[in-house]
Each structure stands twice: as structure tokens, then as C-alpha cells.
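Taking the form predicted alone, here's one chain by itself in C-alpha cells.
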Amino acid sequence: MILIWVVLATAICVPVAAAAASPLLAWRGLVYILAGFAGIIALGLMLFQPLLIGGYLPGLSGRIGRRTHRWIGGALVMAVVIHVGGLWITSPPDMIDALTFTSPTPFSPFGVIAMWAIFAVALLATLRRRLRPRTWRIAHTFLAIVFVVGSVVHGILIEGAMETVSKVALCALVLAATIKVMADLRVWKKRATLREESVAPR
């Protein structure tokens, strides 16, 4: 029970630690930290949100894990909007461009498309109770695989102040973490469960 603690502690500190010691930041305003770990620290936050959902870690399963997964969740949106907002004051014509998806740099899409999926993420939640169950939960799903995607592939891209085995492992964790929560819950069984019990026999 400890162990897994101890390498969800090690997996997300050792890449801030890391990136706390790049030479890098040197060269760099406070907002533009600030922003950069804002960014450091939701991709930390995302490796809680699958093991939460999938009961995984000890003491917070079920109602307990969810609930936390939710504010987790709050969090990671408050931090995607300081890591984007932090980057518009110190460099509006590069936002610019990544927003409208005309930046020359690889890693912009793939931040842009999981910004807007982490934003849809919330909005789904505040719609739970108008929309049906399985359609909320495929949604959600969807988008959840949707922002993890796009940020590591927007992680592992940016070459700055993260250290570059660090944060590969950490990345890995998280969408190793999301495989396996997808593999466990089967989110699309449902349907195929609901054919087969509408034509058996009464």
C-alpha cells in the first residue's frame, strides 16, 4: 500500500525537482515560471485522476476516489488556465498563433486540443444530471483520452526547463495509468451487455 505512494511521490517530484534546477529558468520572467509549472504540475495531477476513477489508490476508493477525482479535476483545470494564461501575458502573438493552430512550433496543437478538452471536460460536469449516464460517461472518456493524449505528446515535444527522463517516465505513468483504467472499467461494455440481455429469452 505504501510502495504505490511512494512512486506516485517520486514520479511527480522528481520532474518538478528537476525542472526547479534547469539552468533554463535563469533566463525567464516569474509569469513565465509560473506559468511552466503550472503546466509541470497539472501533468503530474493527470496520473491521480485514472488510479482515482479505477479505485487504485488505497484509502480513496469510492465515494471518497471519486469525489477527490472531481476536485483533482477542478485542479487540473485552474492550472491549464494559469500555464496558458501565464503564457499569453509574456508572449501574446505566440498564443496567438498556437490558438489559431499557425505556430511553426510542433508541440502548440497538441496543447491547444488538450486545453479545449480539459475545458469541455468541465463543462460536461456541470451538464452530469441533464445528460444520460452511458452518454455522459462515454463523453467524458472520450475527452479524458482526448486531453491526456495531447498533453504528453505536448510534454514530451517541449524542450525547456523538464528533465528528459523525468518526464518521459512520468508521461509514460500517465498513459499507462489511463490504459489500464480503460481496460478495467470497459466503458463500451455496457452496450454490448444491454443487446444481449434485450434479446435473451424471459
The other form holds:
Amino acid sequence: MILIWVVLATAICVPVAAAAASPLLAWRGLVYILAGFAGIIALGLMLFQPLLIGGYLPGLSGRIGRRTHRWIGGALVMAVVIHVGGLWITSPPDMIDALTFTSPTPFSPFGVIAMWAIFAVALLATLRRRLRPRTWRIAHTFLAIVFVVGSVVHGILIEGAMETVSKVALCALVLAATIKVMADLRVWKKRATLREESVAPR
Amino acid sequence: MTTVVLNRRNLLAAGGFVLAAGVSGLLLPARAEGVAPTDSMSGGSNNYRKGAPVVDRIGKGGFWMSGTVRRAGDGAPLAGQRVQIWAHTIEGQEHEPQSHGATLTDKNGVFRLEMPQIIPIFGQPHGHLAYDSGEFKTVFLRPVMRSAKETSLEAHFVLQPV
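Following the display of the form predicted alone, present the structure of the form predicted together with its partner chain.
Every chain and every other molecule in the complex is listed next, the one we just looked at coming first.
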């Protein structure tokens, strides 16, 4: 039971520590470093989200797990805002190119699409009570997939402070956890009762 | 010449070296449409500073930026053309003045400027070059290094008269 927590802590802490040890940081300004780490931490937090909603984390299942999922969702929005804002301060023309989809770097559009997806997730969360549960669930899942895939491709294509092996491992775990929770919860299925709509199966 | 026929990529890659070596006459007449002008690359002008001074070397050096400047159409090498170069290096960020410098092409249209080691910025190790002296159309280039470990980078201009 404790194993999943050890794996989770390792999968997140090792890439963050490896990036913190990157020699590239010596030649970067503080704002650029903070912007980069906001992105790395966001990638780490993403691993929690499917695990929480699937109820796979001992001590954080059910109601507490879903509440934590919402808090981490909010943190992801903040991290993306810091990431984009910090990069904007570091080099406005490069950020304008990225946001307008005219950047020469292949990873930029994936990052920008992922950004809009997480913003849409946040907006959708505020509308939850007005939507039918199944509609809400499918829309949330779709946007989450866009966010996960966009972020992972964005991260993999970047040559930056992150160390390659730990970065790829974290990305693979995020993808695997996302696929697993979607398969387990069968998000596309109609459910019989409202109770099942709001409680993830154990 | 058989490799040229068999592999267009090699032709493009080798073309620059061959022309720089001054044997362009052997290759060019075969291309009826002439040498096409280089388009500016997207993002090429980012963090550009007008009027970077001509220098012997940017900062302490250790990295070589080189390339050629030729005329569109006949592909003739252009001598004495001013090429501006800037990048994020171990001595400064892209927008900082000490990261910028300019050099002139020699009689073969070749330029070569020593600068500090380029390091990855915004996800790619890349440099910036500009031709903006006015006689020809302005071109901004943004070549990317194959690996951050490389210690040189090339960029080639084919300029179109204004």
C-alpha cells in the first residue's frame, strides 16, 4: 500500500531534483527559472489527478480524494499561469509567437493547446451544477485528455533544464495513470444513479 | 555528381560548402531557375537589437558561427556584407547587448564570428542572424543546433536586391 506513495514521490521528486541540478540554470534569470519550474511542478502534479479520482491513493480516496483533486486542479491553473507569465517576462517576442501559433519551435503549439484545455477545465468546473452529470464528466475527461497529451508532448520535445530519463519516465506515468483511470471508471458509460455519478468505484 | 543526383538533401547540405569554396560555377548552370532567395525564419527577429557593432569576437568566444552570403539568381558570393549575430550564451541572455555583435563577409561571401557557447533557451539551442543593411531585402535567420553540445553553427543567406 505504501509502495504507490513511494513510487509517486520518486516519480515527481527525482525529475524536479534533476532539473534543479541542471547546469543551464546558472545562465538563466530568476524569473525564467521560476517559470520553468512551474512547468515541471505542473507535470508532477498532473500525476496525482487520475490517481486521486480513481481512488488509488491510500488515505486519499473517496470524498477526500475528490476534494484534493479539485485543489490540485486549481494549483495546476496557477502553475500554468506562472509558467506562461514568467516566460512572457523573460522573452515577450518568443511568447507572442507561441501564443499566436507562429513559433518555430514544434513544442509550443502543444503547450498552448494544453494551456487552453486546463483553463477550459477550470471554467467547466464552475459550471458543474448546471450541466448533466454525464455531459460534465465527458467534457471534463475530454479536456483532461487534451491537457495531458498536450503537456506530455510539449515536455518531451523541449530541450531544457529537465533531465531526459526522469522526464520521460514522469510523462509515461502520467499517460499510464490517465489511461488506467479512464478504463477503470469507464467514463463514457451511462450510469444508473446519481450516487454512482459522484462516487468513484473502489 | 552521382550522389547529387541520388540525394537531394545532400545536394542542399553540400551546396553551401561547395559554393563557399568558390567552385559555384561547376554546379549552378545546371539549375535553370537560379538560386532562390532565403526567406526569413519565423521567430528569427526575436530579441533583435538594431545596429550591433562589428566586432572581432563576441565576449570571450569558444563557439563559432559561420555561413555564406550570396546573391539570389546567379548565386554570386557577396563580399563586405554585414551580418548581425545574437544568441543566449553562457555570457548573457538573448536580449542583452553583450550577446550581440556583427561581422563582415570576406571576398568569397563567407563570414565567421567567434562568440560564447550557445545554450538552450526556450526549449531549443539556437542562434539568430540578421542581414538588414538595406541594399538587399532584410532577412532574419534562426538556425537550431542538432545538439546543445555542438560548438559551432552555420547559417546561409541568399539575398534579393530591394
